[in-house]
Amino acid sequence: MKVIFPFLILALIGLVLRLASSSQSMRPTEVESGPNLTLLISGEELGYLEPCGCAEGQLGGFPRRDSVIQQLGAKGNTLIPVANGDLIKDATRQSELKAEIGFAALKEMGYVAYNVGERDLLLGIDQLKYLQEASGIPFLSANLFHGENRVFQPFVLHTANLHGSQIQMAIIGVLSQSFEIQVENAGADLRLGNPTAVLTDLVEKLDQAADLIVLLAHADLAESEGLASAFPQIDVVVSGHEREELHEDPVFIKNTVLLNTGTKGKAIGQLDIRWSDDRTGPDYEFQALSLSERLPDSPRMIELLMLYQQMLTAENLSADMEREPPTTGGTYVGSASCKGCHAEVYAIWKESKHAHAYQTLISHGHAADPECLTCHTVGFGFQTGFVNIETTPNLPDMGCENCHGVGGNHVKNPQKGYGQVTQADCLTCHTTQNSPKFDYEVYLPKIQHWKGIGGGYETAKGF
């Protein structure tokens, strides 16, 4: 994996960390009693370290997680964030970037234990060890095996300090055996183990050590369960992958509460967790937490995310991205080619939020960012597509072909039929996660603009 300057990077994150806290803090003035302790569960943000913020109702963002996390740690909670793996989602340069960058924030943020997933294993084994180390947060995997050695730690023993007394935690972490695959392509003699003969030893052993055990299942639910009913010692499983939301009704199997973390960030998980006077129980409480617009953002992790950019921009990935080539339709040719035979619809589209997309980007300080490219230029990602401004200045914006298509062959030689658009293309970039409050009949008059072509709605979506 190619690292570039990490001990630079570092001290860069850390520096920013440090003006950042001198900022207004996020926490209110004034404190309440909380519950004796309060497990914070996420994962499977699968590298969304914040909303793409070109949409109302998005929800998620470490911004708004760590608001959360500073508020409720002012009321007196005693806080123990916990994250279930896959903090990305490929194995590109940007994943790389977003995990300095995300690691960065959760140490930040306070979290005490990492189990480690089948998509960090993209990454590379030396370059989540550099992490681990540089972050100091405990990256778990109880039955990850390199020959007859583990690659991390298998658990972390936490102590919470409760109105004088002490509560010992135990966090054990488990990938599933379902991602031998994964495993096996991320280095040579990985393995994984079974996680029921492993969990055999460890459990029974840290049954006697601490008054709660935690596992982190970086599973689907099925096997979660499954895990839970056979170790009726655990006190709570949190299970990774399946479920889209993260629900507010945990699962008891028997005495153990099972919860799931939900993917892309969107809420955070908050277990209560109370205990009698004479220290029997313990009794939970459960809530997911929705990372909502009404939330502020944390300045320090605002910081954070401006430096991402930056590292972005120093790196200039959007040139240096490998790129497919167009799948019909000959090159890119951008939306002033269309104007010739298009006047009047060109006018129209010059007029619409489309025709302004790439000014977004700069406003929200993403004109660097692959991700935010995609659908906010033209053809970027393929041969004769966007590139940047300064060499493709042509295709900035949401064009013409982003949704009839490539136009170089039909500008040479004009066809009837061409640029058919059907609500599915609309579909690539208005996605649930990017565009929650998008409905196709309501938002297709806002782009009008066949009124030029032939006078009908139908004859407007090909010419």
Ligand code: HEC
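Note that this is a predicted model, so its numbers are computed, not measured. Positions refer to the first chain, counted from 1. First, how it differs from the form predicted together with heme C (HEC).
- Two rigid parts rotate against each other between these two forms, and the hinge linking them lies at 317 among 132, 77, 403, 317.
Mind sharing the form predicted together with heme C (HEC)? What's above is the form predicted alone.
Chain alone follows, minus partners and molecules.
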């Protein structure tokens, strides 16, 4: 496990936040509500801290989420943001850096609890404990044990002030019993307790101590529903693990509200909680706030995400990763190597958007981000492919060899038969997420650098 210069990062974050807090106020948006006690639920970002920007209309991202939170707060609401785990997707170095920034961001947004998910466990317990300490957010897991002891605290008590009265909240976290294997893989002596058994003890005690019990269940909806019906003392159950969208309509299991978080941070759930004057209730009102591009980006989140990009650059992450051999053999040579013999083709390509794909990353501040380089440069992830602009200045942009295959052999010994292209080649990058409007019939003519069907191509000059 590598923990990188944590103090430097925290110092930088402090600086960034001071800078950001002096910025301009925001434009008005669609968010509406009066003063309330508001539970804000999110989870399962799976590494999506912001939309990539490849297509219009993408939802989500911390900058928009923070704007919503700030707007709700400005209306006098008492906000309780809680997270239900799986902030990251895997255990790569990039995910470690992302976690570092992600938890700092949650802290800035005022999160009061983080329920550990099975993907988080991939980072390892030491790293999670470090992240808990660095962010100051309590990490919860009532049923994750190391020998006889709990790894993280089972719940957190949170006092919320609402119109002068104090509401005592207990927020508990559990992990689905289906993750035994993931727990074992996370470390020797780690074991997963049965959620029901663990809650039987806890809920009884907390029922006395708290006005409101919230259970964060990192479990699918069926298992969460089971917990909701087994423990009527729990007021709110938040479910979250691999469910597609955030459900607009909460389910009621007797008096317990059951909600889910959605995935990839595309929306945030807002549960307004009210008591009448005689403290009966509570009553609930729920809405899924979709984080659309109409929402402004919060400057302090933008600063944090820029810091993340600086960390990727500082670690030279794109150079420091495993690479597979190219599928067709040979070495990548770059689009300029084709120019000498295919001048006309080259000129057409040079005018296409493909030839500006790396510039796009530069203008969006992602020029060193391995998650973007895959589709915006030549041969990234393969041996002899793009590394970074200094090491491989010949391989930026979406070039000839991404479609026609590695060109080294062809350049040395040009032959017919090289580089057949099919729709499947396009679809490796034009995925539903990155290119939802992709239609081969429409897109193919836009990149045409050959004479139409049966027309034959004016072959390479000089042959």
